[in-house]
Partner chain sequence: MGADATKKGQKGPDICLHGRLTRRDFVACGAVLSAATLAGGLVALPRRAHAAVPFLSTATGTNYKNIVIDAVDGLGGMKIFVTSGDVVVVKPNIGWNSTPELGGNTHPDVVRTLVELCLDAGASKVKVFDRTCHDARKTYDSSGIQAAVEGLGDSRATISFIDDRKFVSMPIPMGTALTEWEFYKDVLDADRLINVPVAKNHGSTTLTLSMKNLMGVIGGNRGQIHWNIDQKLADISSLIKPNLIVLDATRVMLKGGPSGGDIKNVSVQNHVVAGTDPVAVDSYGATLFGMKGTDIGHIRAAHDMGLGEIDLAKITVKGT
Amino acid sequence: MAVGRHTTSIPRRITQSVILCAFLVLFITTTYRGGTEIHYPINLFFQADPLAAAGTMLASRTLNAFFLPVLLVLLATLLLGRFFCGWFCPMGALLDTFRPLMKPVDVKKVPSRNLKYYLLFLLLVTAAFSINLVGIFDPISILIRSLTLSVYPLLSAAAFAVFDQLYYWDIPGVTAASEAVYGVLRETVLPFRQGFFLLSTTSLVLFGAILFAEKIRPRFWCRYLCPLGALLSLFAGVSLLRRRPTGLCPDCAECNDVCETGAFDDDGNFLKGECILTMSCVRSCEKKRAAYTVGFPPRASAPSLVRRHVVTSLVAGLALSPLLLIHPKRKLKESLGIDAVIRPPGAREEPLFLSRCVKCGECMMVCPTGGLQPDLVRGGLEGMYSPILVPRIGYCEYHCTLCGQVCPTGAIEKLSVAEKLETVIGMAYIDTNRCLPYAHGINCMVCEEHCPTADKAIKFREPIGETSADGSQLKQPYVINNLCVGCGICENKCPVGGSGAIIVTSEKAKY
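The form predicted in complex with the partner chain, please: structure of the chain above, on its own.
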């Protein structure tokens, strides 16, 4: 199949650019620059994301007023069709921006466009069993997450490297100028501090795959894979949208080549659910035959799903649920009451938390210490990319409440500072085999110094009658169980190499 010529209309290009810019601006404003609040978090985009809304509300079995604007999107889709994909979706806009830069490759065999519906069914069935996998495949989530975990850290690392080098070279004239530019960039687009994330490579590879699939077919992701697109398709299929003619003209068939999503079936029939309203066909039809109208009653056009595949996806969804039930974390929780991982402060109880988390990574983006990291398998398959605190990488800043502020679904609840100070997320344990005062008889006390609780959760046993290597009284730290909130700053700052000599666990019980 020839990859056709696509002409993009100016209004659409402008809309997409505005959306993409707004997306990037909100993304940048989700970096923490001081104060106690994030005013314009990027989570606003989820308010227009029916897939995230459906998956989260289904899995958590609660209605969430945050998602109200989704109704507007669905209504508009019932009226117009998949305008969201062609005009609004930032992922779509990004793909349309990148495609012209790439040379198409001629690949004959492509997946069935029904794949996206099967994926959608699978996700919704698992969600019905309270397992929220939606975020792993939702395009808004993928986009924010990929930017957060890999693209933004990569770009900023490159920028830091360049400006640092110019700074060290100290070239007369040049360095002064580069420092001035650097100063402005630091205030605006660069992060306060370089981000370091687990799974950055994995995220980049997946994101790259979505981008480069544009070489195979325009909007490859949207045509074949996107479950959000699939959901909107189902609504678009019964929309009031009408296209004239209802199929490819026998004497031309040009439309199929200029259409970004190839919205015609093998017999040349127009597929309403596949059309993303780019209007390329209208613009390129030399005979001026193609036109769109909205009219009543709707002429439904359903995807030609293969019943066998539908059943397979539903069964797969059903089968996934028990599979997730046999993850070891459940054993820990049930037999010992222990969570496998340390969640952010304000995170709901583990199963509820995961039923809401859409794995967008906003909390990781905003966490000032970089301690919130994407999980891979420790919290279960449905926990992939969900946030866990890794204290050795970054601790939870005692007065900070940012992650709860940006979480779109309320998986992490908004806490007041007073509530936050009381929130226990884990507990510290000292490894006396490695802790300097215990293992080597050397005074240290870094953990005690940093412990932020008003009445310090780390105290010293003193005097124990021994002297430190430097001649002072040896003081051995210990953790006061009911004062420790598990913030992890002690583990983070512990100067002992490798894993710290004080370690924060997900234990929360107070004795």
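Switch from the form predicted in complex with the partner chain to the form predicted alone and print that structure.
Partners and other molecules omitted; one chain follows.
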């Protein structure tokens, strides 16, 4: 069955446009917009992500029904080849959209295309030892995380600044029009609140590097680095897809010139696993020689990996596992039973949480207060980009369950509101050297006023004979440990400068 000659770029461009638009719409609908439920989260894309599925299930050693659609993707790949990368990957669609806007640069020396396979092997070996680093390199995770932490906050800040300035200038006719536009944008694409995130600059630089690498080679990320592409290539290598001819024609090499991924080796042989089915070679072939068919039995096409490099990547994966196990946070957990960081409500036990978290940033995207921030290394190297609560930036809203609703892998359990109210994520402590009533004899009841628990977890004691600066009875706050849920609002609202005089830690034990 010939499928190539009758295929043009238009269906692919339309498909990519639809996928990219759907991705961005789901991204916008997933961001916090004032509601209590997320009906269509962007994590739907992870259901078709074989790399996220493999890494999560290997590391957590559990099957996850969420990833069932991955089977369809793999079956389709065995039939048609690496179609997902060329047609349905939102990162690929974004790269194809931006590439025409950039002027190519002539760079002769580029990495080996096998680099992505070695990275894949390293990630899978570490996952087999319950260390899930897949999310750091998975293209869908990278895309969602980059948009969440840097691109969307940057664009929204710029939009807010422009509209604020136009409103301030109050230009007749212009300001009224801008306010009308602002009203529409506020209801559709602008965020409910301006986002502020740690690691935003790092995320922006990495994302920008992926985009600007298109100047060097089309689909640079997909050709040389993408571990998801490598995984699909292995399946595509044994697919029923066939290309005619099986290599470059002796009198013409145009197929290689127009191929977005350069799916031919140095000898001109066609590399089935590298083809992402753009059909550029078919459309550009003036002599009508090139065509794609599917047929049985499959003709296998394996990547020409260097054995020494494969062994190196496997050994690196083996060595990385114990290296991560000697992080000091392990000692804290094992000797005192204390987690190094405050995780979102509903987060699984720390080892299981880290084995499931794909570092996509969706939980941070929906956090109404911005308290969930990306970790760097406080939770260990394997916890990079995983969510932690930073109370000084934002607190955990008492009735909010959004982070559990959008977590694609179940690293954060979906809680009912009743369950959420009983969930303890940390405990507050008062620094009496800095707390105003203790250190300066000044009455302050901010922490007690904001404490959300039904029976306040912060109460006051009234030392006999001690008065505040205004002559009234001095009231000193203290924490009722078995009532505190560690939401962090007390630390967030504490008026003392710098670190709050009341601090929430990850300790959950009740005394």
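If you superpose the two forms and keep the largest set of C-alpha atoms that fall within 1.5 Å, you have the rigid core. This structure is a prediction, so every number in the text was calculated from the model and none was measured. Numbering follows the first chain given and starts at 1.
With the core held fixed, the Cα of D470 is displaced between the two forms by 2 Å or more.
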